[in-house]
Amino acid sequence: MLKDITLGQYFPGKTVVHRMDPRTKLLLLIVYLVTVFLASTYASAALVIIFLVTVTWLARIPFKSMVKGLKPMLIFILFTAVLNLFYTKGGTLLLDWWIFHIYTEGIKTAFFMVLRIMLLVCGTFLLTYTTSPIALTDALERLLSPLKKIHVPVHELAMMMSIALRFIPTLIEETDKIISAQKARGADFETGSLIRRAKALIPILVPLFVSAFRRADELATAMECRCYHGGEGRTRMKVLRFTRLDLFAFFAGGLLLAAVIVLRHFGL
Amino acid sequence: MDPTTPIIEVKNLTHVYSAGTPFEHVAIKDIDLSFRPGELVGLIGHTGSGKSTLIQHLNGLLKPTSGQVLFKGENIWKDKKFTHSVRGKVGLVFQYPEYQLFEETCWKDIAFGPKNQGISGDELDARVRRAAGFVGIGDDLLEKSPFDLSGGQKRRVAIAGVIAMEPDVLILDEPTAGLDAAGRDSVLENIRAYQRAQNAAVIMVSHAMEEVAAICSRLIVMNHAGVAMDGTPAEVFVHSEELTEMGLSVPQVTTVFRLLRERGIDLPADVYTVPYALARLAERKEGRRC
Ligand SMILES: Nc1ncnc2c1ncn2[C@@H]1O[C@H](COP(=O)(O)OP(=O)(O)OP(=O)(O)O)[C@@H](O)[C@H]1O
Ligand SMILES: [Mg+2]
């Protein structure tokens, strides 16, 4: 079923990581990404791993879900590893056979590249696992609000994004239902030539578009009935506020960055 | 076929949604049921009791987490071809089926199901017109776009789309939801017409007790992912207190008769339709006179 796609799906919870301001988490992710790229020594990489594991544990996200998130990246990770392994020269030559040459440097580079990709993916998933898409859009709107000064329609863009996000599960559910209904009438989506399969999509796409337009129309009317008129003068029910927790989080993130820079400086 | 042999059997059926994720949910558990040709079964139960989940197993849209579904004694998941052919023999009409119409004309939309079964030419046209006849859609409407019809007409075209496959078992998920009284009556009458003509087994999910009381020969009550009661309407509506506890209503006459009984008036407990109630009241009156 389409519904079972769980990639990057929000895990509701009440842990410290969940309670953090989404703006903090978004900014921390940027700091974290920079740190991952700076961590080119074993000690600093270990530090980043410890940080990631601690946050995952604090958020009570099962490690299994993290591994599951990495699975779709597997081919990409392997490709990077192989490329780095054979194309990096330096250090002592370990293997010299036909067109394959493996150097110690190659092993090291490949190892760090793979580790970096995994850390990047896990860090990003940690954000989407612990922050609802709506909270993320809110954070984005607040962080980008200075751009309003130069007439970027930040509020409208954020509103469009949250509406889109809000309707993804609804449309997926709807698609599931329509697929089931047409299957019940003997529709076959799995066999036949490519053209036949593409044609088989018509009975799904037509009702889906009809219902998407109907929903859009209803939503627009409902918003208008509640006097929605864009972002100007609009206040919020849930105002984002930084708390002591966020201060602490920024402190931890800053500490990590500083530690990695220092370790890098000493070549550890 | 011998009318006493079941056409569909459900054995020990359990279905778990999103198994192995934080959203795991047991929708139905250990269900055993069987349905015979010519039966008109009402499936009732509160919201989320697993009715829709159960019926989607009967034509192989959902695969059981454990347990079996047998069509004429054979496991419907035996092989891919059989599963596909069962979908034509067990017709399933979803809730709000009018949202699944997609063709340019009603004729084409009704023809979609039988065409997928490999029927074509004159036989296809005959099937479409027969199905349209069952639901009272005239020839003039068949050439119209389904998107130009009224809500009730759309609903009937969608039901015809399943009836056109001439299934042995017709299952409908809340076929009358959102219709006015006249629309409701005509849809129910269409369903009965098909059931009588084909001696089909009909299973109808409904929240309207008056409706199921009036037309069903058997009622199945679902509660907490299992079957709580299974019997004739009279046998089921006798338990009006338990039904109320499950968050279900009973027909209004049943409640009236229960309240009268509580006041010490000697009346039967198995009353569930107005004509039947009138007959019993008349009987009682006469009994007094003699
Ligand atoms: N695709 C799905 N994924 C996960 N859970 C589901 C899914 N479909 C249904 N459920 C859950 O399974 C349970 C049974 O649902 P089902 O749709 O069978 O109930 P129902 O008896 O038909 O209710 P209603 O009267 O509202 O139609 C519900 O708790 C529902 O939340
Ligand atoms: Mg339902």
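So that the term is clear: the rigid core is the largest set of C-alpha atoms that superpose within 1.5 Å between two forms. Numbering follows the first chain given and starts at 1. Just so it is clear, the structure is predicted and the values come from calculations on it, not from any experiment. What changes on going to the form predicted on its own:
Fitting the two forms on the rigid core leaves the C-alpha of F167 displaced by at least 2 angstroms between the two forms.
Annotation: Cα of L208 displaced by at least 2 Å between the two forms, core superposition. Core-superposed comparison between the two forms: the C-alpha position of L127 differs by less than 2 Å.
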Given for the second form:
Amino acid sequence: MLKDITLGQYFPGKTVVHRMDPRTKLLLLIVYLVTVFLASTYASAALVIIFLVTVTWLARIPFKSMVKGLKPMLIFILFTAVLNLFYTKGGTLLLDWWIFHIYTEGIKTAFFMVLRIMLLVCGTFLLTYTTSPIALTDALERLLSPLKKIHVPVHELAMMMSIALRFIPTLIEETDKIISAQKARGADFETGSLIRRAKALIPILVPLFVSAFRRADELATAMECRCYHGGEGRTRMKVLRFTRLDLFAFFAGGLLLAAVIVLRHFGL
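Can you give me the structure for the form predicted on its own, which would complement the form predicted in complex with the partner chain we have just seen?
Single chain only below; no partners, no other molecules.
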């Protein structure tokens, strides 16, 4: 299950999506998230799915990687679907048995809720798949640069986000190694009561936290040895510039948002 978590991974490439300015990708992700929540009809949802599939195809990202990233959230998705299915009333009553009542509106709400979660996760993964952590840091810092006037530590916040994304795959790999080592010593994580399973996680969490703090200390030492002083006086090897490709991407994102709003307004 841990190996299925793909958040933070980067797939190098030279596609049109990879060549886009990272600021454009961040802004388009915000537009995409708004569009996903506005898509409340089948036509608008189909339009968002087509947009996501098209961008994924242009980025040459394997669809199995997108599906693989959804596996760790399967329980959460199913739990959300069940709650909306049985606790949403409206429309025609389809099932009335004991405490379970299923309405047509409940089925529709559960469907759109599950679809929204999957689209949100896939869209976020697509950003990390096609953008390196360094590019994301630079883009976030440039977008939040106006906040420096009110003394917000923009560079430090962007650096923290970059380091967090960078070490997610490392921590997942470290956790998998610890679990394998504990299983080799006879540890059992799959049987017993819930309390027993929780206690069995202690031999995993303790060395994982120790390893994480050790890595953080080594990283801090390495940054100090390289005379890191934050964003003051820092130069960049690659200067971010908007191109015609970014303008076209903004136009496509705006067109998608406008189309979804129109479809939502007319109830199509």
